[in-house]
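Only one chain comes next, encoded as structure tokens, the form predicted alone.
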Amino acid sequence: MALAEATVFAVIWAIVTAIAEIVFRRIKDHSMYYTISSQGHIALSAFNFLSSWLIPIFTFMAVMVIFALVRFRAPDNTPRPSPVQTLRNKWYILLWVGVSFALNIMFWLHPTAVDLETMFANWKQQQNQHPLIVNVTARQWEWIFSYPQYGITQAVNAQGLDELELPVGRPVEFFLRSKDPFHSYDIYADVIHSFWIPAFGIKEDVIPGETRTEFLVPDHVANYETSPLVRVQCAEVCGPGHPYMEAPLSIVTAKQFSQWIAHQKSLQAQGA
């Protein structure tokens, strides 16, 4: 009887897992992602790899719980002692612990260690390609972007609102700080924010008193109208204005970026 039950369980698990994998792949390929940076593609590949392995693990647990509830229920809700009492099964325990250990080691090696090494290698190589430096300052509740290589202290759009614009194909290095540049106060008195650009696949906490960096290469021309994922959003609860702490992002051609830089310099000269 035990072998028959195990066989039924295995068949149900295989069917549910196959259906879940098919559904995941269709969602993934059609509507789930929009990635426009080299680092984002690495992160997306890692997510897809982990999901493909974790789906059968999740379905195993879900099917096990439901199968046990259905198969071993008391038909008339009257508890009865089982004729077979098993305290433990050492082979099941060894298999469970062994597989769990192997999976964790595998996930640590790939994609975690492998992809991090790829990102660091790309970073070192692209740092020699004159990356664009963007200083990002987070304050309650605003993102402020400056371009020190061009002498721009605060980039704004036609409405005077902060905006971030980047050239496609050029490495970008962000320097992230949390403070209020318009008031003098203890730098540790601000709060933690989180610099998140969904379409870039990056998120980095911005901590008072620290300067953190992010490095990436945009590889598609895009803006908020292309996808709402092309924006800067705070992903760390930082007060009542947290949901509205966002800024538009545009990825443009090199020519458009040069024109935008000239426009920003003109606005700055006018004291806008």
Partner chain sequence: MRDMAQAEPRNHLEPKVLRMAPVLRGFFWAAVGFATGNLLTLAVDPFRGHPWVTEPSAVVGWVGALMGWLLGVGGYEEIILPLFGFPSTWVEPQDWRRYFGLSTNHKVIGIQYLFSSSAIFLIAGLDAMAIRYELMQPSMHFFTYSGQYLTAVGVHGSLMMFGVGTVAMISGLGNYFVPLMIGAKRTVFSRLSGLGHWLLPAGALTLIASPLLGYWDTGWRGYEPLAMQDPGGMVFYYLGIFAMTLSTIFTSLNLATTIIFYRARGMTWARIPLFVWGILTVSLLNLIWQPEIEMTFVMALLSKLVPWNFFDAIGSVETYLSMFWLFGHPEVYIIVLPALALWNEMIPVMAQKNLFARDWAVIGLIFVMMLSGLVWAHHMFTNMRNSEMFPFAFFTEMISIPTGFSFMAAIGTLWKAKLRLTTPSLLILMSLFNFMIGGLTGVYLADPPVNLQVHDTFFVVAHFHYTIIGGMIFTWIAAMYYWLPKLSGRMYNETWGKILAVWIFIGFNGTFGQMFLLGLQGMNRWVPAYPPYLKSMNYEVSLFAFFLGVGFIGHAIHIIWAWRKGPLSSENPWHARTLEWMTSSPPPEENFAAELEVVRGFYRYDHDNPSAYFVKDKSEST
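Source: prediction; values computed, not measured. Heads up, when I say rigid core I mean the largest set of C-alphas that superpose within 1.5 Å between the two forms. Numbering follows the first chain given and starts at 1. What changes on going to the form predicted in complex with the partner chain:
- Once the rigid core is used as the reference frame, the Cα position of residue 77 differs between these two forms by 2 Å or more.
- Residue 151: CA moves less than 2 Å between these two forms after rigid-core fitting.
- In the core-superposed comparison between these two forms, the C-alpha atom of residue 224 has shifted by less than 2 angstroms.
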Second form
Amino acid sequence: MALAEATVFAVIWAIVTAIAEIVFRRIKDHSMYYTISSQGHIALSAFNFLSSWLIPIFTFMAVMVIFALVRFRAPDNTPRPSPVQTLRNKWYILLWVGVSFALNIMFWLHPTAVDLETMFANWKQQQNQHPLIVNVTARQWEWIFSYPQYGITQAVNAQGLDELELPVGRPVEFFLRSKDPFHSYDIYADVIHSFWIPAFGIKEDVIPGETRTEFLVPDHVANYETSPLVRVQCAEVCGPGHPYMEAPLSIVTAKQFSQWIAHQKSLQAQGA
Amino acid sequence: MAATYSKDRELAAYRWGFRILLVSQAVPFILIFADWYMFNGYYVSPRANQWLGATQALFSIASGWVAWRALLAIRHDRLMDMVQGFRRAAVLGLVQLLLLAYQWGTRFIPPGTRYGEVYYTLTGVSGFYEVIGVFVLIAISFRAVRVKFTSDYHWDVDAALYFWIFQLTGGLLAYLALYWI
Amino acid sequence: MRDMAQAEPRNHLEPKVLRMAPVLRGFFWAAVGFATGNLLTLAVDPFRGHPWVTEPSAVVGWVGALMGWLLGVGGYEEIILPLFGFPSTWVEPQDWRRYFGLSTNHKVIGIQYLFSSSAIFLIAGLDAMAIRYELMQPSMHFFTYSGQYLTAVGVHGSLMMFGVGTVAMISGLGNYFVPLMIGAKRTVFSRLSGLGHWLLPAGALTLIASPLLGYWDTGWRGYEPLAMQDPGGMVFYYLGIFAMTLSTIFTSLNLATTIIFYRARGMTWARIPLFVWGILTVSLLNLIWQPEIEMTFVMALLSKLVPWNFFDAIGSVETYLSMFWLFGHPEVYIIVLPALALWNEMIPVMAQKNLFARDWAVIGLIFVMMLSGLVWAHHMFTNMRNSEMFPFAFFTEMISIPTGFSFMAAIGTLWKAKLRLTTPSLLILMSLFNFMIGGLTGVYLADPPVNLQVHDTFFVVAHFHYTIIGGMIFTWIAAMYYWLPKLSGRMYNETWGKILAVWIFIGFNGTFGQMFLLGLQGMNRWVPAYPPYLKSMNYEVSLFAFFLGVGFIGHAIHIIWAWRKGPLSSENPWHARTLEWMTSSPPPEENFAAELEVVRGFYRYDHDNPSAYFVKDKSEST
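In place of the form predicted alone, output the structure of the form predicted in complex with the partner chain.
Okay, now the whole complex, with that chain kicking things off.
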């Protein structure tokens, strides 16, 4: 009898949690919408892992609020003492504190510690696979991409706008710098930008005076038409031009990429 | 007995409240020193005038000493000594500020350098607190004439001295950072 | 016996007849102060070809204006004169006019703060409506220049954080109720506190006026080095926030000291009410972190004016970021801790049930306070070295444990209770729900790989609005209803209260719940124009946001109506046991009819004995 209330609650909670978990399993692959890089998969699996563990906590609270509204409400608003008066319940406290410690330490070890380790291990490994190097220069308000291994100083499309093109399946190392190649005399011209490719599941701030690197392997052929998440976007406010500081990105096959490189070279030769 | 309890309580509240304020006001100094450590390549500029700096520090210490004597005076009910002591301390503080103003005005230290940045920030902040301190010392010395402080009741004097010593400490730390380290 | 009378002649010998209302005089003196400061700067630096108002002259002028304003609203008579030993000639009017000038009565100050921060909430809220209106279309159609939009975002954020979040509960409800709840007649530094209030409208007006000096782009965080190259509006951002944080420091100093020293007899540390614990912990946070951000802003201001290279590519960009978030994360706990405390203040009363595990609830508040200074860098996962993420991820996870204690106590109290489902209870339950979502989404942000994707997107926007609106604003409204009978002696309308509570709950979750999805879909922050594929959801979010805005205004109208015209309420309508209910409503000038002696804790409902007595023999304790 003493546990009747708790049993009812637990049953409802279990049912709601089960339904929520089943629904979540269905949308799991798209919970972060569109992810096509090694880094992004780490983030996506961490996101899904956290979600499936946080759903029971959320349903606990949601069911509790509704349960309190239904089962624990007074018939009217005249003040009278609750029939049950508890000051503490050591098992409940022990369970609560124990579970919250256990969960938090688990989240810290997995996914956080494990994923950071995986990320670094991948980076070290990829460094030895002679990755494609892309120098990314952020200025107000433009992304400039250059490919030093191919002697391309600024990759542009037919309209002369900056574009980023990457071959699928090959490790890429981005070197991120915030500087204005056209105003190098002005030390106040550089601000923080943030290099974000939503579909790659990663962003890195570009700090004036520092060089940051970023490793990843794109694993699908894609462009803006495939998903609008395939784009380069500045994510840190950098002045009035911030909303327009984006650039198209396409991930292509190795063959298309070498054609594109040849095309860029010819463009550059014409320009020079 | 009961009255003393209430009075003591009120005094204790002022005293501790003021100390809490001073601890809180130490945060800006801590922040500058913390920031300063973050900057690489800090140095004491050879253009910094050691003699002027040392003179300033001496004036600071002297004015602290004079203000402290003033507190001792009111503890023995020598009201006029206290008033004069505070005014003298304020004058010494003002001289210190004038020396600072002279250094700022002549721009011995170029503001655009790393040392210049730290120099003007530190002296600016401690100078700001010193201006407030001088104002408080003068105000309390006038207040003392109208509101008779006694050896039993002189919280206002205590508070002014707390603040004066606080800003002197900040100023002396700034001196050490600017001329010695 | 008034011991201070000897040292502070406050016998109003020559009551001054003011020719001008204090606020008007404040404005006038502020104008004079600005002109003086501005002209002084021009006189020192008479460059031809400079405009009349430059960035440095605006700063000096602003300092003059602030001085003039503070002296004008009553600081001259009430603070400067007594400081020099003259009798204060300030007479507080005994009618409505006392709310429009410097006051030393903590209840008046509390209401002044509540009014000011509600006004700021309205202005910043209308600002948010403009932002949402702009975002209904993927291209610019309302604002004409993206700098305009970004200024709107910055003003909205800064006003909400420094004028509402840190103010409404701490300076507003705290000033009014903390002395009542600990059985004090007055606060320790009451004049300082009275002056402090007038810094708030000054700071808010400065921020609102900032576009006059040019649109600034940085949002509420003032990130360097962008701030250095921004137009002059940036200067008013620093100065406005400086004034508002100073106001908070004064309140915190006053309330912390009052809590420590002016408690009634028998009000031991073990008996201090939960809300008072909440205010004490945030006061300590304020006293450490508000000066920290002020100094950081002074340095940023200097490096903008001189200019210096503290925070640009030559200095250290990350120093500013660290210094900002070192304050910025404690700031959000400053905002939310009083709310956590208020849940457990109100739930036992509404359920007439013992507060479950009171000690754990208090320990939770204290540990959140201590840990809050150790988590800041999770705001910087995208710009710090990867090896540095690990410890901050740890502390960020850990801080959810003491936060959870507040939930534990609340649920333990609710369990098997007979909860009176009044408007405050309903809003508290909603707040528990909302803050849980805010907290759980924080777990995602604590994990660096996920953070690197959702950082700087609308996911984060949704997350912090869930904690701040969902946690703090909902609880603030709940507390307004709960304490309305005490503030005014009148009762609100239960039906309307509940309808409006459900209204804002729907509006809030519709607005910010969808923002999580927007963030995951790739909507980044600080953009008045965005890729068109995000339009439909943004359009929907905006509709919900307008709905929410109407709901808030509805609450405000309802509370104002009840305050003035509502049915009279009984002395202690909720049967609460804390001390503020042991006096008439609204409380008299000296708060209580006599000295109080507390004899037992306030959160026990398994007996019928009062928690405090009036001390019969007055001479014993006065």
